[in-house]
Amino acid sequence: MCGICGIVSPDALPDLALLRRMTGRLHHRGPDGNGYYRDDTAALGHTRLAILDPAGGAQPMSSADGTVWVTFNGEIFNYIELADQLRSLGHTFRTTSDTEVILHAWQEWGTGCFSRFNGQWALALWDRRERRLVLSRDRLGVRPLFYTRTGRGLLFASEIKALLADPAVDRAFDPAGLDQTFTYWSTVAPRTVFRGIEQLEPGSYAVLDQRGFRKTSYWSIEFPARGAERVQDVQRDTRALREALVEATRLRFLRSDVPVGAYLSGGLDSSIIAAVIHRYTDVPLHTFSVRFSDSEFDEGGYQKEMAAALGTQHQDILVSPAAIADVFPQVVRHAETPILRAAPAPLFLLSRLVADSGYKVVVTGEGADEVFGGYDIFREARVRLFWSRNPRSVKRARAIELLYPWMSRSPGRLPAFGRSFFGRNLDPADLALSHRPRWDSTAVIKSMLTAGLRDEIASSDPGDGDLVAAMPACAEGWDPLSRGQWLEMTTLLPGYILASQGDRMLMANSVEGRFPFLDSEFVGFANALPARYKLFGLEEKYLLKRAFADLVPDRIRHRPKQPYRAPDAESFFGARPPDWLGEVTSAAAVAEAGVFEPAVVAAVLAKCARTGGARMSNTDNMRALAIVSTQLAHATFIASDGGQALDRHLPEPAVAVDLVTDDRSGA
């Protein structure tokens, strides 16, 4: 895993000093080496986390004739099979790296190569002869890729802080990006929360040449129409599911030239992945877990049970609310966006434990909930759809009491509140029925916005109508579960789960995450299954549980779904608030940021102070976290230069190619 950046400047020489500053701000993504390439139009930068072919995989890497260069962040897990295929077509390889496979695949298939890759990547290809830049991102957005345009031309990078190395890049929040974040929990590509900075959409590539800048989708999220799913044979599909996930896990665990560990949350998904590694490989397994000092969030008992069952070498880290507050400014610096939960912070601490233990790679269970309908939001939708067929039925309304049994404020304990909350927007024809309660709940944050910002948002009209309108025309024929999965895979998965909780928290400590449940072959298989194989009544992940019944203890396989959570407001407003909190949330700082009304913020903070942030409602927790994280984001990236703290003098580059000889080179 690595950091990539670059400049394409058709009208001026690319600034090498700027490129090196950009590269330096990505050092945490690749501390094992760095390199650059420059000619009279383009410059590519790279920081390397050496995982495959440590000796021969330095980047930027060129084709044998030196006409095509690549800087690549990620892994192509089927690179061995692709290399064999390319050899049969006459290609000769100099290294054993997947980076070189990308170059040969590009030369053989052009943009068609991306649909052949099974992996997680963000990459840039520069064709000197054609003066053409190609950017590409993996199907589900595991790896980030941002770009912006300035007077210099096009700048791109793995992280926004590298783009901010150019003083010409605007530093301001984007109202539409904030609106999306305060509705969906994250922006939706191509938007970010920063004005003028975009991200490449998952499953797409972009081309910049003399004809301009254009984007093309090479893959999209698809589901079969209801009734048109694959022919159902439970035993056959159970075997096929197991075979597909075992292969996806083996690829991610064994295709590495450095040791690979595994996260073990105590839930079903990570337990399955760890059990597959134990059963189907001969490599000793090292597992890592996060625990909490507050028993409401802790899953340590399940973690220890699974680790003992597999005989893994196991380590965990115990996280307190104070520890979350201590690292939260670093978390926001790496996430580069407001975040509405404190949950990324413990994962930042967990990846630090992994790095300190000598590991560069971990496999995790991320993606299973999206691919197999594991979230409670899908169960909610099933209940609400049942209720919508007769909204006046008291008996149907009571079905909501089956939701969230693990919560102290569950609908079963507070039925009147549950009926009020889940009984809104019961329109069975609504393609976003599954997500309305979450979006409505999150959007309460926007009541804190300044009048001016609300006006800007209203004039830009970036609301959920755009997202629903972006759903494929065939979505009306999908099962309602499939519609909910599409929304989840388009919003929360790439924008929060794989970004703020995933790539950013892992790479902050130079650790690569690998996600077997997001293997392209496995996702294609799962999406084609009938909805009832995923959500059988209200039992989530039905076929997945069946496929691995012999590998996972019953107590874990049948435990109630408990999503990963962490202490939110109480982390910041307990007995010892962090030193930085008062400064970033002061009336002056809030007024300077211009996002929230200072008087409203003061009222929310006063409530948090009175309660110590403990046992607050979901809405109040989101309000508090929105304020704290947005103010940190403003202080870090807008009021000051968010990457400057990471500026560093890079070691001697492993690759240093400068084809510019003009005195104006800026070297």
Second form
Amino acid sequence: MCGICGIVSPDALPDLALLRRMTGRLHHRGPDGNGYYRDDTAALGHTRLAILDPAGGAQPMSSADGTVWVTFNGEIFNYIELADQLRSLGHTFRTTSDTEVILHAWQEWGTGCFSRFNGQWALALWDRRERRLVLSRDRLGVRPLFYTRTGRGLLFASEIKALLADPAVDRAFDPAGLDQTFTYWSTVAPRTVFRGIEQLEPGSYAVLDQRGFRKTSYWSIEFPARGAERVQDVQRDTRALREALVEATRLRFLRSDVPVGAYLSGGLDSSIIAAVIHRYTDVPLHTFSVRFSDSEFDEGGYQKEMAAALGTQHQDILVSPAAIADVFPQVVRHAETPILRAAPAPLFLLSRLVADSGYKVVVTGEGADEVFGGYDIFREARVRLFWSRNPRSVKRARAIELLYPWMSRSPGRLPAFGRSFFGRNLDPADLALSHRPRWDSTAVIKSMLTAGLRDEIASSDPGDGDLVAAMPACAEGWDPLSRGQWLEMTTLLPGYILASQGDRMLMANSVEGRFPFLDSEFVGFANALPARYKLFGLEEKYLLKRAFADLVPDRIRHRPKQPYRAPDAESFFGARPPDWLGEVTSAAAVAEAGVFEPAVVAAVLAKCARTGGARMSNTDNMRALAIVSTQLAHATFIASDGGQALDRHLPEPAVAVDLVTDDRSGA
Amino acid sequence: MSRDEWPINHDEWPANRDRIEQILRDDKAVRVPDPDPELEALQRAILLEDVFELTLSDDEIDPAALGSPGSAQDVVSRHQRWR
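Given the form predicted on its own above, what does the protein look like in the form predicted in complex with its partner chain?
Following is the full complex, with the preceding chain placed first.
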């Protein structure tokens, strides 16, 4: 895994000093090496985390004839098969890296190469002869890729802080981006929370040449119409699922020239991945877990049970509320967005443990909940749909008592509140029926916004209507579960799970995450299944549990679903609030940021101070986190330029090609 | 339970009593019954409505109607005759 950046400047020489500053701000993504390429129109930068072909895979890398250059972040897991195919077509290779496979694949298949890649990537290809830049991102948005256009041209980078190295780049919040974040928990590509800075949509590529800038989707999230799924045989499908996941895991565990570890949360998904590695490879496994001092969040018992069952070398890190508060400014600096949960912070600490243990790569169970209907929001949607068939039925209303059994304020314990909350907008024709309660409850944050920001949002108004309108026309024929999955895979997965909790927290400590459940073959297989194979009644991951019944202990396979959570407001407002909190949330800082009404913020903070942040409602926790993280984001990226603390003198580059000065080394 | 003990293929259509029975056996295999009989009946009703695309009456969403495999089969079969 690596960091990439670049400048395309058609009317002026690309600024090499700027490129090196941008590269320096991505040092944490690739501390093993760096490099650059520049000609009279384009400059590409790269920081390298060396995982495949450490000796031969330095970047930027060129084609044999020097006409095409690539800077690449990620892994193409089927690069060996692609290389074999390309050799049979006459291509010869100088290295054993997947980077070189990209160059040959591009030369052979053009933009058609992306749909052949099974991997996780963000990359830029520069064709010198055609003066054409191509940006591409993997199907589900595992790897980030941002860009902005200035008066001098286009800048792109793995992280926004690298774009902000250019003083010409605007530094302001985007009202519509904040509106999305305070509705969906994250922005939806191409939007970000920063004005003028966009992200490439997952599953797409962009081309910049003399004809302008244009984007094309090469893959989209698809499901069959309900009832039109291919003929099913549950035994055959169970076998096929197992084979697909075993292969996806093997590709991600074995295709590495450095050791690969695994996260073990104590839940089903990471347990399956670890168990598959144990069963199907001969490599000793090192597992890593987060534990919490608060038993409400801790899953240590299940983690230890699974680690013992597999005989892994296991390490965990015990995270306290104070530790979360301590690293939270770094977490926001890496996440580059307001975050409505403290949950990324323990993952930042976990990846630090992984790096300190000498590992650069981990496989995790991320993606299973989206692909196999594991989240509570899908159970919630099924209950609401059931209720909507007769909203006046007292009997049907009781079904909400089946939801969220792990919550201290569960609908089972507070049924009247549950009926009031989940009984709103019970419209079975609503394509977003699954997500209305979450969006509505999150949008409470917007009641804290300043009048000025609300006006700006109203005048830009992407609203959630746009997201629903963006659903494919055929979504009306999908199973309601599939519609919920589409929304989840479009919003929370790329915007939060894979970003703020994924890539950013891993790469902050130079660790690459690999996600077998997001393998393109596996996702295609799972999406084609009937919904009931995923959510069987209210039982999540039906076929998955069936396929791995022999590898995962019953106690873990049958345990109630417990989402990964961390202490939120109580991390910041306990007995000893962190030193930075007062300044960041002061009335002056809140007024300067201009996002929230200072009086409302004062009231929320007073409530937090009074309670110590403990036993607060979900809404109050979100309010508190929205304030703290937004203020930190403002202080980090708008009041300052977001990267000064990361600016550093880069080590000697492994690749240094400047055609402007005709200086070549390492190419 | 090992993989081989799982109930097998339940994907024939239209549903016959065997298929309904297999769905109910799967339901029993994958979860722990709710101790509240009314909530247990709701769990089963949610499953049957989803798999067989039917809408049960309040009288049918009842432990007496859905509590045993035989009675649940009767309920589903009755709805299928009406389709």
